[in-house]
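First, one chain by itself: the form predicted alone, in structure tokens.
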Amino acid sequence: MDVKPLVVENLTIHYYTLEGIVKAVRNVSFSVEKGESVCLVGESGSGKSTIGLAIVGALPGNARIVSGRILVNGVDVLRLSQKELEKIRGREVSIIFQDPAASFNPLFTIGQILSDVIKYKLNVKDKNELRKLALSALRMVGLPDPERIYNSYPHELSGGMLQRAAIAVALSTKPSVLVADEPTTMLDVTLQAQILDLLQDLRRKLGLALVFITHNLGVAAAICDKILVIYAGSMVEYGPVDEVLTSPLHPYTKRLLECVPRSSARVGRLKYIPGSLPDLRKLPPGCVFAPRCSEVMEVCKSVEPRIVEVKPGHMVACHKYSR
């Protein structure tokens, strides 16, 4: 039987405040196949990036992984030792930013910084070995003239060019699984399509278990397989991305679809979604999207809704479809 290449099984993780203990990340599971792709979408604060930086094992030091496993290839890497985690993380498993300016040392030029990972990663030691497996990871991400490329400076590229270099860094060690945390944010909007066009071809050339983290729904139906729909740390529904997007099932979902502008629709007021995400120090008893959800029962508000597969696949954590 295959391996896949990732398995998030419930995952829980605490960050430890001098203000309290912020419940970041709660029971969280989905799994990556090879050349496909998982998008975790949700608004800002809701532990999407937490989760991104637990798989390639770089949480901040106040972080606690109250429970569950990561399993990269088969290897629980929250059981690692640090030098075990070092062989682990950027061989087998990277991670693109969304600021691809702080991806890089501004002392060093991009030729350097791709050489040091592959020596490093790869423990190739030949110069001249290095300078041909440096030029071949930015002639893999489309970069023209990768050879004045290969002798710049960060601040001698474009945002566009520099979010290029920065997937050959991460990709340049062959990893099977990819892990971009909004990669496309601060790019403008000819510039974001390139670089999901991208990946999504390196996906498919290169078999990468993709994990995609996004707030914008639009770009979750461009690049992904399957979306993990997350509120305050907690899944509310999983599937593919085409039942999500068309069929939701959770409030939360429906809400977040509604709140995407349409060019189709006559222009009016945005829609939102009423309140703000809970304390996640001071978690609200029952459903944590109850306090704005527009569907809410009274059983919403003090029993947490477990998940359940409603149509093969497709998952959703709410009371409606639990009774």
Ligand SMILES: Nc1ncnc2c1ncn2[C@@H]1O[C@H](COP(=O)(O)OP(=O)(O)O)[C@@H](O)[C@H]1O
Given for the second form:
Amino acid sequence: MDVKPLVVENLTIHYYTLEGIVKAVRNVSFSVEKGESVCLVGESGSGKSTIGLAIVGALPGNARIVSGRILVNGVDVLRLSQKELEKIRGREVSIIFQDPAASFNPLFTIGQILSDVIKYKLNVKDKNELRKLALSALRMVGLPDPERIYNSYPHELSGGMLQRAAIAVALSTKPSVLVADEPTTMLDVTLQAQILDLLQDLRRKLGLALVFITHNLGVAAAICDKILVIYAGSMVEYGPVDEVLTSPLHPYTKRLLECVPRSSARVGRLKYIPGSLPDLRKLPPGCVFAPRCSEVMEVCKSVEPRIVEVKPGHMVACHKYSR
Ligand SMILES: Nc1ncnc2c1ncn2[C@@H]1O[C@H](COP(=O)(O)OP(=O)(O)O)[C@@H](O)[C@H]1O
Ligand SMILES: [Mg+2]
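Next, give the form predicted together with the named molecule, keeping in mind that what was shown is the form predicted alone.
Okay, now the whole complex, with that chain kicking things off.
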């Protein structure tokens, strides 16, 4: 049997703060096959980045993984020592962020940054070999004139080019898993489409397992095979993209879909979901979405729904579907 590049099982993550314990992620499970892309979708503050950072082993110091497992190519990365983790981070799993400028040291050229990553992560020492690998990474992401980019400083590149360079850095070590955390959110629409195309292309060519994080269901529809909808740190729905988009089960997913502007219909004003995320330090009993749910029932206010498989591969956590 093939080992999956990424399996996340019952992941629960808390942040410790002076104001209390933030229950950022609760019992989240999903997996990604080779060449597959899974989107984590939810409003800002729902715990998407926390999951992404946990996968690449880069959570901030005040975060605690309370329970769960993260298997990268069958290895539980949460059980590894710092030294063993260092070998996996940036090598078997990589991440790109919303703001590519923030991930580049402004004092080094793109070529120096790329060469450094390849040198340490792949243990390549030969200068010519390093340069060759760095240039081929820049070529792979469709950057014109790789030689010039190689010698450029981050500030000399446009946002779109810099995001391509960040993808080159992330993929230069040939990881099997790439986490892309809102990688197009800061780009204008045309560039967004180009970066999405590039990621699709690379995913297919390299057989990457892609975890794509977005607050935008429209973007998710364009790029992923499976969608995991998360609300206040909990998974509310998980399934194949067509299923989730055409027959959404959870009231939250339905509301999110209504918020996606459609070019065909002229909407007078953008829809939004009334209310806001609950305080993650004092979660209400029952279903976390109940206070905002238009289909709320009595049971929702006291009993937390379990996630159940309603159709093959399509799961939902909602009392409307519990048996
Ligand atoms: N370092 C931190 N310390 C305390 N709380 C944090 C920290 N980072 C994120 N959070 C909180 O955890 C929750 C989830 O955040 P995040 O994973 O960034 O969500 P998303 O990426 O979906 O916007 C939010 O309530 C956020 O304020
Ligand atoms: Mg985020």
